[in-house]
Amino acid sequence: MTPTLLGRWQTRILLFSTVGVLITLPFGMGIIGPGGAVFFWVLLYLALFGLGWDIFYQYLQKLRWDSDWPGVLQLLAGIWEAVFVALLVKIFGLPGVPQDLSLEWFLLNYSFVWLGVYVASQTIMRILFPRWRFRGGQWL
C-alpha cells in the first residue's frame, strides 16, 4: 500500500485512538506500573506529533524509486519517535506529562503502544477496511 497524508492521518488518528487506548489502559489505571494520566498525555503527544511526521514521512516516500513505504520503514519510524518524545520530555518536559517521568515505565508502554499500532495496520485493518489499502489508507 502507498499511503496518502491524508490515509496516514485517518489510519494513526484511528489506531492510536482505539488500539493505543486500550493497551494504555492497564498502564494509566496502575495495573501496570505507577498509574496515573500521564500515560494518556503522552498517547495524546505520540499521536498529534505524528500528524506533523506523517508530512515528512510523505516526503520521504516520495523520495523512494517506488514511491512506497514498507512496513520496516514504519518501525524505524516508531524508534525516532520514541527518542523525540522521550528527549521532549527529558529535555523541555510537556504539559501533563512530568520531566521525572520513569524513562523504563515511558518505553514500556511505548513499545506496547507501538508494536499494538504496528501490528493492528499490518492485520486488522486489512480485515475490517478490505478497501483501506487501495484507497491510501483512507477508511472513511
Contents of the next structure:
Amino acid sequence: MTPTLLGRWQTRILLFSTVGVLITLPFGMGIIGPGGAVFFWVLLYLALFGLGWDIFYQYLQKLRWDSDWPGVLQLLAGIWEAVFVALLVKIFGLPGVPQDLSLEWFLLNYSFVWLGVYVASQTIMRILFPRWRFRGGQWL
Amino acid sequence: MNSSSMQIRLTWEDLTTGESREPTLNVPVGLGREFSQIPTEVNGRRVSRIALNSVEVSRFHALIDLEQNQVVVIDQNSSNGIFINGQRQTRSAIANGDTLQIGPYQITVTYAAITQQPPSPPSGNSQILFNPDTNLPDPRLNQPAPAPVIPTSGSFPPPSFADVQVEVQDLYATGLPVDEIDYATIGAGLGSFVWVDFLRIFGVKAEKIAALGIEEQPYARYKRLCLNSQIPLHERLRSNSDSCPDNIWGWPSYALREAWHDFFGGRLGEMLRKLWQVFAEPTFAETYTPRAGNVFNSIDREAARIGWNQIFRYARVRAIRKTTDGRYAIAYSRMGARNYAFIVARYVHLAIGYPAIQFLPDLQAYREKTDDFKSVVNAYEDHNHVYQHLESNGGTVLIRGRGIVASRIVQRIYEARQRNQNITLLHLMRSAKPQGNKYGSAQRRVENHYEFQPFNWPKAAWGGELRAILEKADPQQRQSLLADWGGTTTADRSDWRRIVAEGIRQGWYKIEFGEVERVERDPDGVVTYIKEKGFKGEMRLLANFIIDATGLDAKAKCSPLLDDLVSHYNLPLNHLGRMVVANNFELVEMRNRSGRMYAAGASLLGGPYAPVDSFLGLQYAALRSVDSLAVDRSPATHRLNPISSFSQWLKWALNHSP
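Could you give the coordinates for the form predicted together with its partner chain, as opposed to the form predicted on its own above?
Below, the chain from earlier opens the complete complex, with every other chain and molecule after it.
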C-alpha cells in the first residue's frame, strides 16, 4: 500500500462504517459476548483517533524511501491504536465507554475488526473501486 | 597550463534514462540547479554553465576554476555540499579522473586539454534497433529507417500524406483496402493489450477494435528480451505481485495465485512464505516478484477471454495522419511485398514500446571497426554463446552497467561457475556509489556500489504520494523529481547480495571504476582501456567477452513512425526527447474534432507519470485514457462504477467474455 493522507482517511471512514460496523453488530447485539452499545462507541473512538494517527503515519511514511506502508506496519499501527484507546478508557474513561470495559471482549472485537478491515482493503476495495489503488486509497 | 585554453570534460549519467552526458567545457565551470542563478562571468572570464536538476543541488552549487595552475572546485555555500572521491570538501584541488558528487550526480572530471581524445568514438549514445520484419534486436541496422519524406505517386504512403489532413475518399481512390473502425492501437504489445483489455471491460466489442503490430502474442518482444537478458520462464521478473497485465483490479495478485497453487499442491510452508512476503515487503521480507512464465500464461488466458485474436492484425504501421472528418488515417503494410492498406479510426492509441536498445558508444565503435559481434554483446541481444563458451572453456567476462540486468547476468555467470570454476567476472562501473539518492528525509540503500530499490521507481510513484506530486509538478520540477527518484538500481535479493559478497571474497568477481578510453581487439580477447586517476596511465582490462547491460532506449527519434508524426505535426518533445502527453495520456496536439489520440509506454518517460513502462504503469495509463474516453461518451464505453466493476470482475474470475 502506498496511501496518501486523504486516501487513508477516506478508506478508514468507509471501511470502519461498513466492515467495522458489520463485524461489531454481533458483539453489540450480545450474540458474541455481553452485548451493549459500548462496542459501537469503542469503534467510533478507534475511527476518530485513527484519523489523527493517520497524520502521524503519513509523516513516518515520508521517512521511507518507497513512501509505502506495508501490511506489517498496518498491523503495528493497529496494535498501537488499540493500546491507546484501551489506556484512555482505563485511565480516564470515555463518554459512552465505562472504565470497567471488559478488555477480553474489546480485544476480540477489535481483532476481528482490524482483520476484516485489512482483508477488505486488500480485496473488495480493489474490485469495487478500480481507481482506488492508483489514488493512494481515495475512493471518492 | 594556460588558463585561457584549459578545458575539462565532465561525465555523468542522466539519472532518468541512464544515458551518458559528457560535455567538454572551458574553465571556469559553474554548476547548479538553476541556470539563471549561475554567474555568467567570474573575474572577467566567461563561465560555462551546467544545470543539474535535483532538489539536492543548490541553485548555484559549485564553481570549478583554475588557481595557481590547478583545477579546483569551490563550494558556493550549497546546502548539501560537494563530495570529492567520497570526502566532503568545501574547496579542493581536483586531479584528472576525480569524481565529484553533487546531490545525486556522480561527475567524473577529465582534463580534456591534456588527455588525447580518442579518435573515433562518437559522442552521445548509440543504439541497436529492432528489425521491423523480425522484431529481433538487429545490430547491423545502424540507423532508423528514414521516415517517409514527400511521397510520390505510386509510393506508399500516398502523396496525400504530405498534407496536414487527408481526405478519406483519397484513401479509397488509391484502390488499396481501407477499413473503418472505432478504436485502433498501434504496437500490439503489452501497452496495446492492456488498453484493449480496459476497452473491452468498459463495454467495447472486439470487432470495434484493431491492434496493429507484427507479433500476435502481446508479450512476444518482452519475453524475448527477458530470455536474452537471462530471465528464463521459471525466473522471477522485477514486478509487483499486484501488477497483473491480465487483471485490471490486481486481485487476486500473482502471490495469492501462487499461494493458492502451493496450498493445493500441499506446499504449506511455501504458501505461508509468499503470504508473509506480500504482507511484510519490502522492509521485513524480500519483495515478492512473479515468475515470468506465470505472467505470460495469465496473459494468454486474458487474451483468449477478450478475443485478442480477433483484434490483432499483422501490420507494420508507416504513418498516421489526421483526416478531414475528425479521425485518423493509418497507413500500414501487411505480410508480403507491396501489400499495403489503410485503417481509419476515431480513437488511436500509440504503444510502440522501446524502439531501440541503448549501446555504449565505445562498444559500438569496436563493433564497427572489427565486425566482431560475438565477443562484445548487449545483454538484450541473444548472447547464449557467451555462457556456452564459458561453461566449456572458462574465461573472463566484463560487465558494463549496474542495474537489474547486470545483476541477473552476475547470477547467470555464478550459475556457469558451478559448471566451470575457471570463470572470472569484471564489473566495470563508471564511478563508485558510496551513498544512495536522497529525497526529502528518505535515502536509498547502497551495498557494494549497488543501489537497492524493489522496482525501477520508488513504490509510491505508481499510485501513492509520489504519483500525485509528479502529476502536479511543472515540467521543470518534473525533471528534478525524476532525477532524485531515478538512477540505476537493482533489487535487494538475498541471493544476489550473497553472490556478490561471495564473489568478491573468493576473488572471481571484481568491481572496477573508470572511464573507458577505447576498446580494442587483442590476440587473447578484448581489451578495455580505462583512464586512471591523476595521469598514472592507462589501465588495461582483458576479457573474453564484454556484456553491455546499460538499458533500453525510447527517444521519439529512434522510431521512424514517431519521428514522422512529431515532425509532420510539429509535436512538442520533453527534456528527454520523449512525447508530451496530458495527465490522461492524451496527445493533445493530435486532437482532431471528436477524434482523440492517446499514448502509453516508454516513449512517455519524463512526463506526468514516472513508471510508464511497467505493467502497472501501462494499466494506469490505460485506465486514465479509457476513463477520459468514457467521459467523452465515445462509442460503447461505460465508465466502471462499483457495480459494473464487480460484475466485470466476476466475469474475469469465471473466464467469461467481458
